[in-house]
Structures are given as C-alpha cells and as structure tokens.
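One chain comes next, on its own, written out as structure tokens in the form predicted alone.
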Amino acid sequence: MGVIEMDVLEKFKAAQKQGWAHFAPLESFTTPPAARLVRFAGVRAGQRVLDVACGTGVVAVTAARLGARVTGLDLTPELLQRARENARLAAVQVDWHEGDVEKLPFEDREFDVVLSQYGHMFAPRPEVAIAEMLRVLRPGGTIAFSTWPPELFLARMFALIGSYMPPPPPGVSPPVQWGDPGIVRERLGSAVQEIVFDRDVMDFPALSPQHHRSSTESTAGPVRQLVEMLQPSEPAKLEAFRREYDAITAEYLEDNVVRQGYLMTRATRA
C-alpha cells in the first residue's frame, strides 16, 4: 500500500468530517445492533469502555446504561452534539471527544473494552486505526467491532458508489476489507488471541429501493457527496446510478424490509 502524502490525508479525512454530518437519522436502525455489539462484546458494569467513531452515541450510550464507564470518541462534531442529547435523554454519564482514531488522545493501556460500530473501518489507513485501538486497550482486554462484508448489500452499495467517485488517494483502504475475516486476522496479528466472529442483520425498513435510496442520499457520507458531485453537472449519470442502486437493493428488500447483514469481530489484547 502507498504512502498517503499527509495534505492529501487530512482533505480526505476533512471530506469524511462533512459527508457524515447528516447521519443522525439513521441511528434508529443502528441502535439494535448497537445493543448487540455491546452483548457481545461482554461489557459489564465499572469496566472502562471506548466507543470508537461513535457517532450518535448508540453503543455508547448503551453500555453506560450498564454500568460501565464509557468514552465516546468521533470525527464529526453534528454527531456528537448528537450523542450528548442522547446520553442526557438517556441519564448517563459518557466522557464525549471529538477526534481521530488515527490519533486517539487516550493513555496506553487506558481501557478494558475498544467498541466500534461501522465506524473504525472508514480510517483512510487501517493498519494505524488497528495500532491505536489496541494501544490504548489493556493487555487482557477486549475489542470488539462491527463491519460490512464485502459480499453483502452495503458493501456492493460502497462498491457501487467508489464505480461513479474519482479514486482515493493512493494507500487508502476501502472500508469493506474490515468485512473479511482474513483480512481482519492478518490486521489483528499476534496483538490478540482468541479471535471470535459472530453475524447478524441490521433491518431497514423501507416501501421501495427508491424510499432506501432517497433516505441515504440525505444522511449517507459517501451517497450525498456523490450525488452533490453529480447533480449540477452530470444528471444522467446519476441517473445511472440511481437505477443500479436501486437494483442492488431490490435484491435485499422483502416484505418492506432492507437486509443488510454484518459481521461482528471479537478479541483478546495479548
């Protein structure tokens, strides 16, 4: 993998900053997997937790109400004025950061449990994401994460999407490599023992590929950048895309219900 030139990381990462800005909407359907995360990652009560690339909150949020003592950590500032709503709602108490997971402000060792949910797997480079989730993750600890596979509907959604964008700077990783689990064993490495992978559904509900479709233009980072990208100038190329989206989709809509199927990693910090 190249080297990314760090002018051309952090325009990269400022993109990622303002493209997930309007994702509140959606945590409704990100908060039952949150709590399955949360389950199987085995969090308990007094145990440091870190929810990494939180976003609204819902995993963290969740394991506070647990007992735990929960840092919540994210790129996107709209996201975590979020989160602190939804922790006040909530009555607990989460320690809300807004930062990079390329550089986690964190001691080493600081924490029982690293959390991540669709999250972590958008770092532009995976192998210094990987490298400070266990830094600051206690020997005997655990992470756990939550990923799209590269065979299922959101990954062929970001594969469709990465067909119509310009290609990203050299050395960035597509994010549904984190959804193979060789891949994820290779990334993980003798840092940790005890590798378990587990998977299960995230339901979205919709009447039609089109209804899915409109609801991630307006809240999905990388479908609003494209469609603000092909709007003005070439309409009939969104077009295009709007109809293989809709394709893809139609292929994982049953009964008003969007599939989209995930895999869970869990391990031990040796």
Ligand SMILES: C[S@@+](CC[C@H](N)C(=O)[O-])C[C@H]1O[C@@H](n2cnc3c(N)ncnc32)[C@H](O)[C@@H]1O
Given for the second form:
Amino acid sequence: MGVIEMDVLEKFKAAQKQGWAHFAPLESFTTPPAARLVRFAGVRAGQRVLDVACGTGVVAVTAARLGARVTGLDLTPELLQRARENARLAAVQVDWHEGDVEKLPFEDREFDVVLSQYGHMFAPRPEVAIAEMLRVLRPGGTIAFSTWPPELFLARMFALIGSYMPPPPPGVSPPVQWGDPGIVRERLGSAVQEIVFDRDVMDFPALSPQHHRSSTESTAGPVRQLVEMLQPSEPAKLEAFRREYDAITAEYLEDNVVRQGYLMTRATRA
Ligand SMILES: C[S@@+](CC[C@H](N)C(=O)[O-])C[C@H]1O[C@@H](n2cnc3c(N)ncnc32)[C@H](O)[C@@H]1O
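Since the structure above is the form predicted alone, I would like to see how the form predicted in complex with this ligand looks, so please show that one next.
Next comes the full complex, this chain leading.
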C-alpha cells in the first residue's frame, strides 16, 4: 500500500476516533448484549480474553467479572477513560490499551478468546482486522463477535447516513458487510473451524422516533458527524434526513422500545 493510501486511512481513523468520543451514554444499551456475547463465546475463569474495539468496556468488564484475565483495546481515549471507571466500579482488573484493531500490539497466539461487540466492523480494511484478531488467538481458541445485519434497523440507518455523506475514501469497506453470514464465512475462511451464528435483539427504550434520534445525534459517531456536516449550511437536507430517520425508526418502535436486531458469530481457530 502506497504512502497516499496510508495517509487517507490514517485520516479516516482520526475522524472515527473523534466521532466515537461521545458514545459513552449508549453503554446502557450495549450492556445486556455484552453479557450475551460473553456467554455465547463460553468465556470461563482464568482464560486470557481480548475485547477488541471495547469502547467503555462493557464486554471486557463482563468477562472479567467471570474471572477471566481480560485486555481491552479501543481507538478512542475518551471511551477508555470511562472503561477504566467501569472496571474500578465493578472491582475488576482489566488491562486497557489505546490502539487500532488493524495493528494489535500483542504477540501471536496470546489469547484464548478474542471478542468484539459492534466494534471490529468499523475497521476500514476487514481483511487486515480479522487477520490481526486471528493472529493473536491461539489455535483451538474462540473468536466471537456481534455485528449488524444489512437488512435490519442499524444497518438500514448506516445506509441512510451513507446516502447523505460524501462517499468513503477508496479502500474503506462498509461496516455492515460484517452482518452478512456469507461474507463472514468468506472472511474467516480456512483459518477457523465450526462457525456458529445466532441472532438476538438489542432494546433501545424511546418515547418516540424523535427521542431515539435526539439521543444518537449527540452520541453515535456516524449520526453526530452527519448532523455536524449538514447543520451549518444545509438545513433542508438535514430536515429530510431527520424525516427519513424517524420513518425507519417508527418501523422498529413497539411498546416504547426500538428493537435493534444483531448477528452473533462464533468460531474456533484452526
Ligand atoms: C459502536 S461502538 C461499540 C463499543 C463497545 N464494544 C460496546 O459494545 O459498547 C464502536 C467502537 O469501535 C471503536 N473503533 C472504531 N474503529 C476502531 C479501530 N480501527 N480500532 C479499534 N477500535 C475502533 C470505537 O472507538 C468505538 O468504541
């Protein structure tokens, strides 16, 4: 890869880092699925576990409370600060690292379990991210992650946001491809055995579609970035985006809960 392409990717990651800095309040919604992922992966006491793109550490702290020896890594320092506070409150030890899933600062085969909840899917080069996650996993170890399927709520939101944003730089892959079991199988390839899929739903309580949007406009990286881009100079376009957002959300809002379906994948390192 040339210097110019690397520069484009570094700029993309710097923007990601800025975009995710306000995500911490959403941890209350990612906390229940964190426990489901940890159970799905079969995490046990004493195992060495890596939580990739850990955010505020909901998966990492859950695994640590089971007695696992946990490391958490994320691009965004503001979220790691909250992750440290979460570990302190839960009275567990976690080894936190600021870093990039495409360049993990760990030895080959260092972990028994590598996990990522709605995290590694944001790396721009899926083949690089997955190669790194598998490199640090020991043979016979478990890789497990949660991602958003293209046909369900969150991925439809990503598609909507994408339709209002300038196209991503060349070489950046859409995160929601990680929600397609066929693509996941291809990406894991012969490096793993026994791929298992499951699905679950993340609940997001909201009084109205507008309540959901108001929350994500201040917390969720991609929505925040779009609003910041449109607000100063394109109010009509922002209004159109908000109308479309609310219409999609209304399809998933029932009994004051927005139901956000997701895919879980588990496999064993060959
Ligand atoms: C939707 S949040 C999920 C956070 C957390 N896993 C959870 O379930 O609450 C996405 C996370 O991916 C992180 N992220 C994005 N790109 C990354 C990269 N290249 N390397 C490491 N972390 C990354 C962001 O900083 C953010 O914390």
